[in-house]
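Read the single chain below, which is given as structure tokens and is the form predicted alone.
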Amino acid sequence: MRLDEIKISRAIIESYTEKLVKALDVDVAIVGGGPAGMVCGYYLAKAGKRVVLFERKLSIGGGMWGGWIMFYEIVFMESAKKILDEFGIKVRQYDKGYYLSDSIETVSTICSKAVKIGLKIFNLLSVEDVMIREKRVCGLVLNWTAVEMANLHVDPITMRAKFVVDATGHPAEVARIIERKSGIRLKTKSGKLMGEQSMWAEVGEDAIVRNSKEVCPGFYVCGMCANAVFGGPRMGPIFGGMLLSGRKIAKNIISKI
């Protein structure tokens, strides 16, 4: 058989705009391909919801890639084993409580089993805005990464969901454009983002739990972006919490869909 170059491109071009058309519409979309924004996408795919999932860079799975200072291995604790166990994902134990894993089985595995049960990943995408209506987050504006990157004037396309969620990591990406844009005051103590503290691991991993949550109507945090918006500290190379807030805010919104 001789290859048509033609009909490769065409092939690439009609496939990848079906699927792009589709995620113009769709219960909830989470910016950020990190551990935190993956495993919310994969319990929101599971329960059957329409959700896409956007990431700035070529590659998903954040901070988990490199895992400490580029040793590839990360560390659990015990709460979140019972996660990596249902991905399948081996699991070996340092000390009482201490679970180890290989960061590149986790993160490829995270994303393998997400994509598999329904989650649409989009590289390459950013989010320069937000869509408010009434007072409530009710979508994205999207440009190509390459655009933002060149500074390139060139408008955007903009989506539309029920929820979003920043799953951005330290930066807080589109909580920033909320605060900066929107003037709704977000459910902090100054009704500002907090900010992220210095590194505590133990506060850190639980507090990542608890501020995962709703920041305005239609807009969530989970993941490092969490504890950023509501003032809690880094937890440095420990994952546990980033999986744990995903599942959480993926259960929370599921109950309001």
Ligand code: 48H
Given for the second form:
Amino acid sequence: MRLDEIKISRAIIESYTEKLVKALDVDVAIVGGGPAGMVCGYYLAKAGKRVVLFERKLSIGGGMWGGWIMFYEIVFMESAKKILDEFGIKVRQYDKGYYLSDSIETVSTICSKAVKIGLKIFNLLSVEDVMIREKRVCGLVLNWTAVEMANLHVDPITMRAKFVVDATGHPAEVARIIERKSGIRLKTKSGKLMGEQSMWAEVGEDAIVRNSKEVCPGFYVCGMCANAVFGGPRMGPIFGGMLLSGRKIAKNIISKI
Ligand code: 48H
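Show the form predicted together with the ligand, please, the one above being the form predicted alone.
Full assembly next; the chain just shown is listed first.
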């Protein structure tokens, strides 16, 4: 059989376009494919929800690949072990209450299981704005990351979602856009972003899960973004809170759809 380049191009264009069109109107849109966003997407997809995840970079996994200062190990506590066990990730006990996993196995397994169960992941797409109707966040405005990087003047596309989740990590990018543009008072103490605090692993881990919640109608945060929005310390290479917070937001949204 001879290979036809045009047929290859047509196959890719048709298949990708079909996926993108389906992503324009969904139950949940997640921004950011780090550990929190992916775990959130996994549980939503597992519950049969129509859920898409948009990731700016070529690769999914956010800050988890690098483990701790490029040592590809992550640490987590007993409370998150169940999630790693559910994914079938190899876990080693280091000491009482301290567990380790290989960050590369962890990222690739979570990603694989999430996609296989139905999470639609779009890489190389950056969220640059949101849609708001009657003071409720109801969609996202997206552009190709390549357009963003080249600083080209190219208009974006728009998609609708019943719920939007900001899982963009430290920068809390979507929350910042809403704060800057919407005039909506956020459900934080000040009504604005509270900002991330300095390293304190024990407090930060608990705070991440507590702070993973609704920020304004239609809009939730999970992962590192939650502490940036509601104010909480960073925690270094402890990743249990990211997984627990992603699962919490998924459960929260599932109960509302
Ligand atoms: C599309 C975007 C956009 C955008 C960003 O940083 P992440 O890994 O986030 P989390 O919360 O899942 O995990 C945090 C963890 O990695 C971490 O940084 C920890 C534990 N730090 C502790 C410490 O003390 O430092 O992933 C966020 C993802 C990234 O892949 C970004 O590329 C992506 O979101 N992203 N995608 N549109 N506008 N902004």
